[in-house]
Amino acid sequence: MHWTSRTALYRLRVPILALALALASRATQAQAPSTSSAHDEWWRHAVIYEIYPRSFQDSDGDGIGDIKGITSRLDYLKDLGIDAIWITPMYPSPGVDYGYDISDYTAIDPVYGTLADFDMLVAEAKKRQIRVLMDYVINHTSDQNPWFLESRSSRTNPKRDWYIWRDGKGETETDKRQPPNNWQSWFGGPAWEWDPITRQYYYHYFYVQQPDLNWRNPEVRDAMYGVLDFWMKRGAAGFRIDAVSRLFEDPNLHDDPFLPGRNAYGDRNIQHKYTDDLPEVHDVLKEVRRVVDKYPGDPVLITEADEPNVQALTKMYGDKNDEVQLPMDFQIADVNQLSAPRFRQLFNEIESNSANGQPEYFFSNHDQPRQWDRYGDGEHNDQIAKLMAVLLLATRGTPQMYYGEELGMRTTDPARIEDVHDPIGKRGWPKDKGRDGERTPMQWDGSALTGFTTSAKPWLPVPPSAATYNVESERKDPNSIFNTYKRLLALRKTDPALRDGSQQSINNDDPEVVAFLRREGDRTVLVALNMSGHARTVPFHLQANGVKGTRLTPLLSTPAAGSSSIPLDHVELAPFAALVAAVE
């Protein structure tokens, strides 16, 4: 779940933040340290991918995708250099966000199978060097889960306490009054829903059907630590986070302050003070950090936090970096436009942060319009496609992709609110057409179901532009989308300075180039990405960088780079050119 782009106002969100930073930081960016030890642990040079089940592969012909059907799909990814897969969630659920609503954290919905399949898919992606992660759906259950049902039975219920009960406002016999104080759901209406059984409200930062958990309760704790040792004993090799900044709300319920305006559902805007990032979720994710150590193997622990500056996020690692080894960048992600200035200040900001901590850097995920569209110009958008992927591969960081990422899958709203799964489409409409767009069936080949399902109607039509945005049409297209991808991901495992190296920002006042050096040991590799759409011819001085050479030999160049050899002081990039050439 993530919080944000979960919104209805996600879509229609302007970067104000881009504005502020326009004036970017031009500070030239220190490298990197780097010690062998760190480069052991197999998280630091990996690239996750984000699978929706429901979306990737059908093996039963039901429409929907399933555990079995990922796993007939691995000898695809491990072909095109995936290193991890993360899988939302496949709990068993009542659907009503996807999944996002548990009601059993250690079983498998028989939608997508049994945990014996899944035994075989971690068994099966072992053998191919890939490693499976778990979604951790730490913030809320969902109200037909076990642990709810009690404790909505009863206000003496030993489960009672597992969630946040509270009393209303000026509450009689005969009248419930008003909520207890004036927080909102991000979805929509107060966070407060009133129990007429029990006569007392109970909290939910998201849908109604999503009660959060107390986690000021030691036994919710114990409770859903038991859950991590379920999964990291069937093969687990780590849990993306989801929501871990909400896991606290103000004991004292202060209201949240207003904000000018109304969002899509015509609520006041609200500022979540009191139940966003309380310092006692730091305490949480160490708790978290300490169970997932016991095991081998180096497992990692993802967050979905988007915080509202890198510093903030800087402090998802932890004091000592005992919390989270990877915090999703969200401030990476939600940039929404080519602005060299701003990726700039960015990068240089995460690569000098205080804990020196492993950037996580990815453009889409189920929550997000998909980059095809959040990027392009509506004229050269493959082109741009194949330029943010060497902005996300060539980065120093661990990347995440989206599953069909790669093919330049683009978002396919519903056209008519009747044909609307995701509830906040539902409910948001027109304003917010929902996340159903981002979440179409995987585009396998051209014909009329892509490879995806033999049923007539899988849960999501296919988009129009699957006859030709698929993996057998660009696997013989050498230009494709998909072999920039390809050829990116093969050239991080085997060039040490892409795969190991430091990262340096140069050229730092160019408003419409970001460059930077990528460096370990003698090897320099260069990367230069021309975010304008007009031709740039660009003179590189290295040598107040420490390195020698005159020349670039290209290693991948969108579009083809005309020469074997390029003079270092005469680059010339296309209308948004990437380029990513071996110093000489």
Ligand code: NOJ
Given for the second form:
Amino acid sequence: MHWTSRTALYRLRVPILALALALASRATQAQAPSTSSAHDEWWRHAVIYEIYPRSFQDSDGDGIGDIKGITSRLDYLKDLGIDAIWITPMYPSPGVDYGYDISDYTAIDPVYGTLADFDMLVAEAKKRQIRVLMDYVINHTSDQNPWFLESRSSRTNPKRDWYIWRDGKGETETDKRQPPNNWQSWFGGPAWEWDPITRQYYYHYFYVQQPDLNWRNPEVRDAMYGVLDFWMKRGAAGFRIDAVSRLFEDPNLHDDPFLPGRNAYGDRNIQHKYTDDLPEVHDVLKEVRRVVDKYPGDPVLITEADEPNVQALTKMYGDKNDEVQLPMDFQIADVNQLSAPRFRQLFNEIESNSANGQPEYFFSNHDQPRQWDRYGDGEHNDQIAKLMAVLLLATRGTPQMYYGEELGMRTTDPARIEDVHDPIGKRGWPKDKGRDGERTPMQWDGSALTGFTTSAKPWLPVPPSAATYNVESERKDPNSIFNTYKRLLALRKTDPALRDGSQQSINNDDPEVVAFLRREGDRTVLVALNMSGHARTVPFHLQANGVKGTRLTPLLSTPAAGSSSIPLDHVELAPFAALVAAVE
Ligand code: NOJ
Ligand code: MG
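Form predicted together with the ligand structure, per the form predicted alone context:
Now the complete complex, all chains and molecules, led by this one.
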């Protein structure tokens, strides 16, 4: 199935072995928490919602979503129960990597609107207690960024050393030129690009049009920290930091070790040993934290880094909890199968992380196929989508959702290579069809254009499933995926055990049912998820956990079941059922 290969490519291609404050703008203060306490770690209780701005809501009829579109949908997000939105890049960009190639870090791309539109979004969000998180693309810029244009102009340009320039191997006027070493781009091909202007190679972990910044240069650091100041002063509540583990490369340019086999781009598999997760990453994260911590409102940092194990993930919190508060847990996001033992093990590992850090969970984003198809068995996908909603929203960690997940939006890949937008989809076709499939327009209603745009030609086509899976129709069905999310989000806010409680795994030997307790004071809530396609009757014996009580009062069950109490030692779970119930 295509998702296996894409996940393999994007995520698992290498199983990596291994005061002035008083002067802060009106908008900054606008983001400050309403409580008067010095600290409000709001992100512990927040539900974060990722918006891909191109695809959420178009306001001006050009077929591309925009900032005013997002603002017009804030009531929807409020009603759903969202506390913070992370918006993927909206800065000026040539758009090779759809915004992840930035040509100006302190402006808004005209396709998305203006800085005034952004200010309005922050102000309107604040009225609804919704915080706005920006995407901080730190590893690379666009090759059209004036910094790079300068850097490439001559070997003596003051910005030459802002990027990674190296001589090729064996280059003379007659010899065939070769890149400095065997490093590979994540998106296929060599990570080095020959630049004829100054006859050197530059390094790019991602697309050729995304040259890597040289984070060993203090001027680069200053410039990039200035970007944080700019958005904090405009009211950002924090940042999701892009591709952070790729910030540094081995200065001695050792070759990376090859692994068996080839990837969808036809390259030899390689372990990014000398280009990923170098220890210097943590110095930068500490500095980034110090910059944002100058601002009120307890700004949050979230990292994108697909760490290979809990030890590496734990390091992201910082040895003194002085790095990021919410490192995304890619291990859990990449389980890719309904495996009770695997989920249990990974939840237990991160729950007991030695930094006592807050976990951050998600199952879908703009880089990987959507969870509806990834976890669905082809027959019970809607029920499984509800099960996954419970898994995400009943746990202790901070949950992150992806737009449309609450509807059961599915991955809809382009049918023909000519229709592909994402360049990796062209390069990897048909093994890797790129990431367009998970970036299709938000499904607001059952009309032909789903209420996303008035343009006859949205930038990506509307998936056929939008006719039935959309906000308007799912609102009317009490058992829809949408209403399951909505109820869970409300429950998470109002039930003290689900909001603040600890998380303890129970029935640890069950091969099919993931079960855990959420406990706060005297209140215990039990969560049970049947990850199998057959009915199960499960006994729970909680004396050993020090829990008194013999019965369960359901708070939410899917498929819908009665609200009458259930004996703890005889809990019936339908195929792929999920139960959230108070122990009494
Ligand atoms: C991770 C982003 O999520 C992805 O969309 C992008 O292509 C790469 N980083 C490069 O910026
Ligand atoms: Mg538009």
